[in-house]
Structure formats: C-alpha cells, structure tokens
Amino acid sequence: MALTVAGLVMGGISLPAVALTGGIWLISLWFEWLRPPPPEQPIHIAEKPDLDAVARAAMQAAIEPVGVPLMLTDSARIFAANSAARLALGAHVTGQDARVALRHPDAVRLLDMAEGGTLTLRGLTGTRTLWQMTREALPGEAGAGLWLIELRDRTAEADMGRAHTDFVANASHELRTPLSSVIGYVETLAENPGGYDAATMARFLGTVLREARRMDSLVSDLMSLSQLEAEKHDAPTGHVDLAAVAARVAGEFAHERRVKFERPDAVIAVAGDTRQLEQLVRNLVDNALKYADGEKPVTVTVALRTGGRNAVLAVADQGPGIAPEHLPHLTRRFYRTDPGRSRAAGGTGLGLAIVKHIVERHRGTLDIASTLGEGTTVTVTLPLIAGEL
C-alpha cells in the first residue's frame, strides 16, 4: 500500500487523488475481510440405478415396434406388452396376470406348462378368430424366470382355407350334376342302340348337348376366375372407350329387341382391359335377360358422373327384383337366389363373381340396387384416365 502511494506522488498525482484512491482500496479490503466464507458445496453421490427396472424398460423398447403381439411375463404377470398386443387384447393387459388377460382355457394350460410350447386358440378375440400362441423362456441369467409370449392371428388363413374348400366342393357339385345327366342319357342309349324312335333320340341327344354346353360354360367361367385371381394386383393400363365396349356387347344381343343402349355423345376413356370389360358388360346384360321380365326392356347406360372423375356403366331391368336379404351375397361364387330357375336358364352361378373381380382389378366399385316388383340396377363405377378428367 505504502509503495503504491509513494509511486503515485512521485508520478505527479495530487495528494487528494492519492488519498481517495487509498481510501477506496482500504474500504474494499475491509468489506472483503468482513465477507463470510462461502458455504461448502455438498458432494452429490450418484444413486445406484435400479438395474432390474432399466432392463425391463429396455425389453419393452425392444418389443414395441414388432408387428405381431408380444408380451413378457415374470412368472405369470405381464410386465411388458407391445402395441400390437395392446391393440389385440386391450391396453389394460400390462400389469395383469396373463391368465386373466387371455381368459382362454388352452392359453391357461400353456401358461402352466413348465417348458412352454405352442398351441392354437380358437375364439381368443372373437367367435370365429383363430390364434397361434407360443410361450418361450428367455435365455441367460438376465432372463431367468422371464417368459416371452407371442400371438399370431391365423384367422385370415383359416378363412381362405375354408373358402378354398367350399369353392372346390361347390365346383365339383356343379360339374357333377350335368356330368351325371350326360352319363345317364348316354348309358341309356348305349344299352339299347337303335331301340328308340327319332323323337326320343332327339330329346335324349338334346339333353346331352345342353348339359355338355353347361359344363363347358362352367369350365370357362372357372378359368376366367382363375385368370382374374392371378391378375388382380396388376391394374390394367390400356386406353378403352367404355361406351364403345358397351355398344359392341349390346350389339351381340341384337336378336333380343329388349336390349336398349343409351350411348353418350363423348368418348369415355378408362384404363382397362378390353376383353375383361366386354365380359363384364356381357355378364350383366345376360343376367338381366335371364332373370328379368321377358317382355320388358333391359337398359344399358354409359355416362360421366356429374362433377366427378368417374365413368358409370349401369344395366337396369324391370323384372321381379331381388329380396334385400340376398343383395349382400350376390357376388359370392355359386350363390343363387333361385337355384332351380338359375340352372334352367343356363346360369353357372359365377357371373356376378366374375363381374366383381373385374371391377376390383380395374380399381372401380360395384353397386347392386333392387326393389321387389320394380327391377334391379347394377352400377359399375370406373376411374377415368387422367387426361380425360
């Protein structure tokens, strides 16, 4: 302090200024001396993490994105369930006893097995559902006492298998009926050759020819369905004038003076397969002629949907109509509202099933509206080609 004051005086600084500087310095030293020492900062020691909770959280994170229902259990209690499991069984399953969460006797039996395994569960999430449940112990020390439960929904596969079995059975039955008739008449003729008059021979041979043609139609429709199934994921890319297709098919029924075609003024272009669209129109007109009133007209209309982006094909008859309970089933294979009348008319029971598959392949929609005593209208809506919008 003294050396600093002496230096300031020798440097020509006035004594008042030197005295003021010294006073400020002394005051600052005084306050620094009076300031209490800072409190000691406590040393924080990190708590030991709950390794069990960390491991279980990691397990939950690992199974969460998996697309099939997965659950992890400690003994029988579920401590982790992914989103697929929560969606299938309910969000409340986490923390529940697995036997309560699943509520299925076969599932409970599997949960009680010492070695785990795989079982099929019928009716787990609904009356007609079918699930495959697998239970496995987690390996290693970290997984001691922990089990993984996997659920796989096999309902769609079972439905497809059932549908395939039904289809084969129905197709076999439909083929066997005319085939039996053909065999019966041919055997009768073979047992007594030359023993029948011309009229009887003509009647027998007419029946054989009719039933043979029926089998031929059935085989053709089955092949069409098979082809459509193979192509259903491939959208057609050809440019087709829907009005021209409808006009061409309506012309095939020129002998049926009841078919009336209302042609639009403009070209209505859709992305389509010409052969399949012709088959679609042909099936609809043929159905209308077979099952409608024989004296009233069948009207075929092609138009643009007002304000929309679609072409609309409609085939309407003025027949007896279809009861409401039949409408949802009309596109099923071999479904008939009146089996006797359908077979007598030469129908295979596959016409509307083919129409449905063609519409689906063309990314369109199919609607069937009917009123008893007034008639039926089948409407097909197809998207226009982009350049035609």
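Rigid core here is just the name for the largest C-alpha set that superposes within 1.5 Å across the two forms. The structure presented is a predicted model; accordingly, all values stated were derived computationally and were not measured. Numbering follows the first chain given and starts at 1. What changes on going to the form predicted in complex with its partner chain:
- When one rigid part turns against another between the two forms, the hinge among Ala163, Pro320, Gly67, Lys290 maps to Ala163.
- Relative to the larger rigid part, the smaller one turns by 36 degrees between the two forms, according to C-alpha superpositions.
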Given for the second form:
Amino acid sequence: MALTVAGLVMGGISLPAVALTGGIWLISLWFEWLRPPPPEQPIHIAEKPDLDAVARAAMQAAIEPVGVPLMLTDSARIFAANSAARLALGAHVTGQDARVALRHPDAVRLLDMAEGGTLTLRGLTGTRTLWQMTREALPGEAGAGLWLIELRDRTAEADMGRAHTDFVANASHELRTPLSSVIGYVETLAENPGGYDAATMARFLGTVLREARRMDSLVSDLMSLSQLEAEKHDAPTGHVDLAAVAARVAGEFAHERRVKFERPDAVIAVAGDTRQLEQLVRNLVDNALKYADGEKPVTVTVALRTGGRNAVLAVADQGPGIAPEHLPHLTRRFYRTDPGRSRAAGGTGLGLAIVKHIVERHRGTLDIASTLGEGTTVTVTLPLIAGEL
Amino acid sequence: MVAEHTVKAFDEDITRLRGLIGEMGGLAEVAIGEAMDALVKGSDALAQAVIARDKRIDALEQDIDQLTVRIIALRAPMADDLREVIASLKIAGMVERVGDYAKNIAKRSGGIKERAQFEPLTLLPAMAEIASGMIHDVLTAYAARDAQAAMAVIECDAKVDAFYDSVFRNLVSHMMENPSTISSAAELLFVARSLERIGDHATNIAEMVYFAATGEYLGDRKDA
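Form predicted alone already given; the form predicted in complex with its partner chain follows:
Let us now look at the entire complex, which starts with that chain.
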C-alpha cells in the first residue's frame, strides 16, 4: 500500500489529491451507514366494508339537497339529517336521540307510535311557530326499523289565517272607537233635556259629527279595499293621463297652499282606472300633508323615467321621516308607527294599504324612501301604454 | 357525526338518558305555554290538562333517577361521561320543578275573577314567553352540549327579573287603586313569582349544561 502510494506520488500524482479521493470515499461510506432505514410499509388487511355505514352515508347524501327538513332514524337515534333539518333544529341533531332534537310532547308521542303518522306541532322551534311532522317507515326489507321524519313549516300559512282574523278584529276595533264617542256624547245630550249652553252644544255636536265622518271614511276605505281585492287580477283597461289626474288632485288641495305640482308638458298615458289613480294620488298627498310639519311644502312630481318605458309619480314631504324598522310594514292594514298621533290626525289606517293595492292592480311598483328628520318620498312607477310616446 | 362510545351499551344508555331529559323538557316547556293560556283565557279544561300532564313529568324524573343510578353502578363512567350523567340527574330535578311551577300557574287560573276587565292579566304572557323561551334555549344548549348557548340563557335571566320587578310594582299599585281586585291580583303575583322562579331554574340548568360541557363550574352569580 505504502509502496503504491509512494509509487503514485513518484508517478507525479500529488498526495493531497489521493487524500481527497480517499476522504470522499470514506464520507460516502459514512452516508450509506447513516441513511435512515426506509419506513416500514403499513400492513394492509383488507377491511370488510361496513355496508351499513356505506348505505347510511348514501342516504345522508340523498336527503341532503332536499329543501324541507328531513331526518332518518333507527330505533331511537337520528343517523342522518339534511341541511334544512340542521338549520331548523340545530347542527347537533345528528347522532342524538330524536326526542332530544324534537322534544315537543306531541312529537314524542308520534315517535313512540308503532306506526307512522302526521300531526301538527305548535311551538316546536319557538313560540308561534307551527310545524307539520310526518313519520314514515322506510319501505322494503332494507328499510326495516328505519324511519323517515319530515317537517314542514306551516308558520306562514298560519300567519295568513291569523292575518284575516286580525283584520276583522282591527276593523271592528277601529269602527267601535268613533262609535263609542258618538254614543257617549249623544247619551250626555239625551240625559239633560234642559240642554246646555250654545258653546257646549256646538262642541258636543262637532265631536259627534267628526267621529261620524271618521266612521264614514273608514267604511268607504274598507269598501274600496274589498273592491280592489275583488278585481286585483283584472288589469285596468282605460287610457289615463297620469299628469292630468295628478294635476286635478293637486288642485283639490289648492286651499292648503303647500302642495307644489311639477309636470312635464307631454301627456303621460298609462293604462289605468281614473277613479283609482285619483284615490292613489289623494291618499299619498293626504298622508304627506297630515304627517309633515305645518309649513313645509309637499311636492308632487309626475315624470317619465329617463330612457325607460315607465311613468313615475313622486310625492315628497319634508316631515319628520319614518324610522327604517317601520318601512316594511307601512302598507299593512291598520299599521301605525305612532297610534295616538295618526288617530288624532283622523287617519283610517288603510290609506297606504289601498295605495299598494291600486299600484299592484296597475302592475306598477311602490317605493317608500325616508330619512329621519329630512322627510319621506313615496314613488309610484307605472308602465306606459306601449306606442304612446 | 358524533363519535360513538367504545362501549356500545354505555352509549345506548347515555342516548336514552338524554332522550328522557329531552322529552321531559319538552313537556315542561309546553306546560308553561298552556298554563298561561289557561290563565289568560280562563279555560278550566286546559288547566286540568296541564295538571294531569305533570304526572308524566314526575314519572319521567323517576325513570331518569333509576337510569342514572344504574349507569353509575354498572358502567362506572369517568370524566366527561360522569359529568354528563351527574348533570342529567340534576337537570331532571330542575325540570321537574319547572313543571311544578307550570302546574301551580294552571291551578291559580281559577282564582281570577272578571277576567275581561282585569288589565294586569295582559302583562304576564310576555314574561311567560321569555321564561319558556329560556327553557327552550337551555334544552337546545343541552342537546347540542353548547356551553356558549348556555351562557346566553343565563344572560336572559336579567330580563325576567326586570319583568318581575315591573309586574310586581304594577300589581301592587293596581291593588291599592282597586281594593276589590286584591284577591285576583294576589294570584297574579304568585304567577309572576312562579315565572321568575322558572327563569332561575333555566339559569341553573344552563349552569349544569356548562359544567357538563366544560368541566368548570360557573361562579355563583351575584344576583342569584
């Protein structure tokens, strides 16, 4: 070895080069030594696929996109619930006893029954909610012992039924209030045959007359509302110049000296019912005058929507404005933002409900924009008669 | 999917226990609503139905008692399983009390005279709605094992307490102005008291739900 090295050195190859080569060889050995052993391959034992779990996952996937709450139960436990069910009852229902998820005594009764069925649950997800629950056994041998529970939200339908009874109750209440006044004052007058002094008599009779007129306007409003409801599906056929109608109504309020009317020169022809459109403008102007401060002007504008095929009627006041939380309810019958004030002003509570019905019958849109402290603008958009421009 | 317990039998027992609590809670919740309906409308039949239904709540409590004893004896649960079982036992006791208060309200509905003209009667349904809403929410929190939802229920109790104060003052001034209605108004005072206690029990249940979920006790509230 030494000889070889010596010979190589002699042969002209330098010692450092040999040392380097040797070193690299040693290092390579060292690397091979230290290389981590390859990880042990995990031992695969062919697992038996859990058919039950696969089937249940498939059922979960099948009910997931359904819009109504659906749940699948085995003996007692909910093993699958779709997104609608998780939304209605909470994300925790899967894997729970169905009685924990539903809890309502009637629902528990239905769960305990040997056979399926349908019943109505009041207050399942909160007071005043109404759900219809159906429990049905899954068909076939594979479905033995499995049940499908379906929930349907009937709250909105119940609300509609309630809205009807509420309307009757409200209307009776609104009629009885002025009637009690009339009866009270007339009774007072009748009980004192000697009579009162002229001033008192005038005041009493004035009140009776005012209350009687209020009842009269309420009854006529109720009648127009019911007529509007009856014909709401028939589009009006007459040709009406909206600008002329608005001008006429603004003229009726001329004595108020607060109504400013702006109109274009052209005729704005819409398909409509003159009487109803008059009533629409009258109700809007009347509201604006009633609720805005005494001196502030009310602006009625009729215009063509630029580039569009619509006529726009806007009634703007500079009153106190309406709080945003009231806006969605304004067209409800007898809805009042401030009951005391609007009754004192002599409103029937039906004005905007009538406006809404008229707009709907004319296939238009109603928009109420309001800023507290600045005023309210009611905008009605009606389609123009094609080819009139 | 909720992870199932390794010991299947234990898992079934716990599920059954929770189911019984759910059923019991649902009964109590409906009982509050119906007792208030009976009170406001003066329906004796409805009041009797509430009183009769309370027996079922009592029977369920007994079932839960037996089941928890059996679970503890046979399965010797540990950690969160033990908390769950203990909490369920205590919650069952509280729900049973809530049912009793509802029964109490139903019993008092006969003692109100001249309902139509009795204006303080209109104060209580809103209070009952909050109280039964608390029971509903706390049972949902129990079902979901949700500590945060339980905390939210506890915060609600202040509303019921404030309601109780205002109803109390209102009723006392009504009694002073209309001495003829004192007996009816006194009945309503007890009803308001029952509703206030229902709110307190909902709070206690919420504390147990919190304990079962987290293993920590909520500190005693100042106004408890």
